[in-house]
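One chain comes next, on its own, written as structure tokens: the form predicted on its own.
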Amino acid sequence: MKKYKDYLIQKKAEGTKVTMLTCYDYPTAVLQDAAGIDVIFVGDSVGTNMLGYTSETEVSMDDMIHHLKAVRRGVTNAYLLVDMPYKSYDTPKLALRNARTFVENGADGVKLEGMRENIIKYLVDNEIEVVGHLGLNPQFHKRRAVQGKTIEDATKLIEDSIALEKCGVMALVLELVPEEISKILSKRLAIPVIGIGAGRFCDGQVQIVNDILGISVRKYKHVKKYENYREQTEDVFRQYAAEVKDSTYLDETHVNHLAEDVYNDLLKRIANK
């Protein structure tokens, strides 16, 4: 069953958690969709996790469109969300043009960072589904630190979240905030509050797929790692290289043969020439 905005909001109303994971390619999309992930998210984290960039700010519209198309081919049921990359939503008209490009290429909705009320209102008024993002905003915060720790910052974060709901966002991502704040907002807002490093009381969780699989080099307090694919994959590559070098990689079960009569005829033709 295809999942739409109303499905996600209904999960919030029922008290059922929303599941979200980043995704950057077709085979991962197929697996996430088969696993029943609610929201498959083509994040601008593709830059640092897949493209070798040092910052999310290096990610372009072309990068996002390329990966969105790949993920779209693997998604049947999940809600497909895509990040608006840095500088792609500086003005309402620019934001709408780029958001429409994403929708035309298969996105169900777009996510953008910070208090861009006029931008969000303009997108919503033009029938674009928008997810907000407060707390740590990787496109604008150079230092990866927990946000909202003072009374002033915590109050502003709550007020900003309420304001974004009034602007029409369909959901809100809270990144690296104390869980007391996300607990308050999950109770206060009618829209789903999705946390990443925001504690246990959010309406759902989003994580970087590379982090939970153990592909990333860095370790994060908010990440539960299920596998250590980085070490496992490197071990496979080392074993493969060693077996190729010492001619043990293939055995009889891995090769194809000519029929004996064809092989003999071939040898005769070669000898005659």
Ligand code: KIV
Contents of the next structure:
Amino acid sequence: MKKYKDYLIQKKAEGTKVTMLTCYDYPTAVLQDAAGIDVIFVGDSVGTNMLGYTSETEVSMDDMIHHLKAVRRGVTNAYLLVDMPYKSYDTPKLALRNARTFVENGADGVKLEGMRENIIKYLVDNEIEVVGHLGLNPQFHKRRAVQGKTIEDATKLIEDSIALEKCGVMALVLELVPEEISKILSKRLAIPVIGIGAGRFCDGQVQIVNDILGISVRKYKHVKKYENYREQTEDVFRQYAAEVKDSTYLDETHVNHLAEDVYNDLLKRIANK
Ligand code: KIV
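Form predicted on its own done, so how does the form predicted together with ligand KIV look?
Time for the whole complex; same chain goes first.
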């Protein structure tokens, strides 16, 4: 069953958690969809996780479209969300043009960072489904630090979140905030609050797929790793290289043969050449 915006809002109303993961390629999309992930998200974290960039700010619209199209081919049921990259939503008109490009390429909705009320309202008025993103905003914060720790910052975060809901966002991602704040907001807002590094009491969780699989080098407090694919994959590559070098990689079960008569004829034919 295809999951639309209403499905996610309904989950919140019923008190069922929303599951969301980043995804950057077709095979991972197929697996996440088969596993029943609610929101498959082409984040601008594609830049640092897949493209070798040093910052999210290097990610372009073309990068995002390329990965969105691959993920789209793998998704049947999940809500497909895509990040608006840095500088792609600087004005309402630019934001709408880029958001429409994403929708034409298969996105169900777009996410953008920060208090961009005028941009969000303009997109929502033009029938674009928008997810907000507060707390740590990697496109704009230079340092990865927990946000909203002082009374002033916590109050502002709560006020800003309420304001974004009023602007019409269909969900809110909260990144790297104390769990007391996301707990208050999850109770207070009618839209799903989806946390990353925002504690246990959010309406849903999002994680970077490379982090939970153990592909990335970094270690974050908020990530529970299920596997260590980085080491396992490197081990596979080493084993492959060693076996190719000592000619043990392939055995009889992996090869194709010529029929014996064809082989003998072939040997005769080429003997005189
Ligand atoms: O791009 C991304 O992966 C994100 C997550 C931090 C939610 O925005």
